[in-house]
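Below you'll find only one chain, the form predicted alone, shown as structure tokens.
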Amino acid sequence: MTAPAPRGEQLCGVITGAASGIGRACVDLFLARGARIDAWDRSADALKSLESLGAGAGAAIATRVVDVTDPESVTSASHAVHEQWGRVDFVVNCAGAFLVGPLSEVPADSVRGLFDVNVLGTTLVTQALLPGLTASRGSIVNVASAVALKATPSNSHYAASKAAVAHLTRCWALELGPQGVRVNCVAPGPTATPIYRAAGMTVEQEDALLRERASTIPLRRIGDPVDTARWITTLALEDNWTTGAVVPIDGGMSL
């Protein structure tokens, strides 16, 4: 269980990729449950929409422009978190990149950039905040993907990067469990977020991909960011026994 916050204080944590998609849905739910949030994103413009959140809920939010692939950016932001809040109870590694295309056409730079965000970024953020998480006996929630659990012919490198995130979760759970730190992972199915457009897909390509995926999912729909955010919030704030889990939140896709 996360250590109780000092009297009069609230649980505090970091959410990366916080300005859009699943990360933004997490911000809303964490604030609604009274947490203090340090919202990290690489887009300063997107973060502006978060600056006034939480005032009416008795919570608070700070926003920081952070490139999770840059060690100096991450280290500087982690120091600012401790200076502002004095503790770290949870980290949600939601920042991610997407890549689609056949093996014969995928550029090397695109593969390198994909792993930099999804694998290296998750590692750098967790490393930087680990002392605070250890002190609070806190919680880490990583975001993988349903394609980390089920092979795909169309975006193999994205699937591989998310499979790495899922296995890092299991390994870190073993490593950090004796220190009281829980590490879990969610594996969302196709979800309506800006990640596809950020990867360079056109509106038509995105729509076609999501329609095709929805047609194969038992529940016959794509996900909403809040579908995943609900599980992330529970794993980070409420559950105190689960660690090393990779939870498919995918309408049955991984079946």
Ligand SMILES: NC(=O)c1ccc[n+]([C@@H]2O[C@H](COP(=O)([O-])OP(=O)(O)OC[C@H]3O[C@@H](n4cnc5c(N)ncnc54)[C@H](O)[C@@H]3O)[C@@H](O)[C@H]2O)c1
Contents of the next structure:
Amino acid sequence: MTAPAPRGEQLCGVITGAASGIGRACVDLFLARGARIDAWDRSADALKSLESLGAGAGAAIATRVVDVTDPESVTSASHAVHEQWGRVDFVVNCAGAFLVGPLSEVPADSVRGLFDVNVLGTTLVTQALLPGLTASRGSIVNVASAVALKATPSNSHYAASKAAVAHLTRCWALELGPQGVRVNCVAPGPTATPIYRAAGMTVEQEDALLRERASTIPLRRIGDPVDTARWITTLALEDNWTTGAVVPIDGGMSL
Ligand SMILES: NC(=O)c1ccc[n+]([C@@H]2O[C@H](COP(=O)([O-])OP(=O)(O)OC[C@H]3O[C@@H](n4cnc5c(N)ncnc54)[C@H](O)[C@@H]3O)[C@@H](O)[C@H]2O)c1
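Any chance you could show the form predicted in complex with the named molecule after that form predicted alone?
Starting with the chain above, the whole complex follows.
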């Protein structure tokens, strides 16, 4: 069993969806704070951009191709984490998918695929790393969305999948609190990342969506991945007696 990290020892954990957007911004901030990272993503190509960070002996980062929807892939990666680092102090469930479209048009397979990544993936990864997190009295940070807090038209299934993530956070906080494991969640507003293009939107559609959202957000801008990554880093690395929180990072959008 892994002992809790003594004060001052480097904390070590997993970031999923680490190759792009908010996850990628987390990698930089966690490394800057002295943490060691096991960076998971399903895109081997995108992970290559992290390889230079892991060069050399005593590197603070390892990269792993993992599909969070695949139980075997997740289980084998979690074993590799224990072999590589010997402990796990935090997990950031950042891997996610987006889906836009009215109820009348949304295909069943797309809904299934969306919930597979956002809800099942978050569950499988957390479950696989739970023994290590419990041993270290660690921290789980999930990534929901501002639309989990405020209803919007035309992306109802994405919003529902993120509302599920927010509620899993609260339930797991109750379940794992007595074992000293903190479970929190960030709920970002629209943020400039490749997720919209990955969901099949054209550049024009993405621009129109983000411009429309920015015009109604009280702070009148969309998010930068670093806005959310800063909160994730704090929730993961600092024990500030917070659990079950769903933190909106959205320029006031969810008000
Ligand atoms: N960008 C936004 O506007 C926004 C707003 C609210 C919440 N979020 C959430 O933030 C998180 C990060 O999104 P982002 O905007 O940085 O997107 P992104 O597309 O830049 O990054 C998502 C990463 O997750 C990876 N991924 C997807 N499915 C995976 C799987 N099955 N297994 C492993 N990796 C997988 C992708 O390869 C990609 O590298 C997501 O959960 C997303 O829903 C994003």
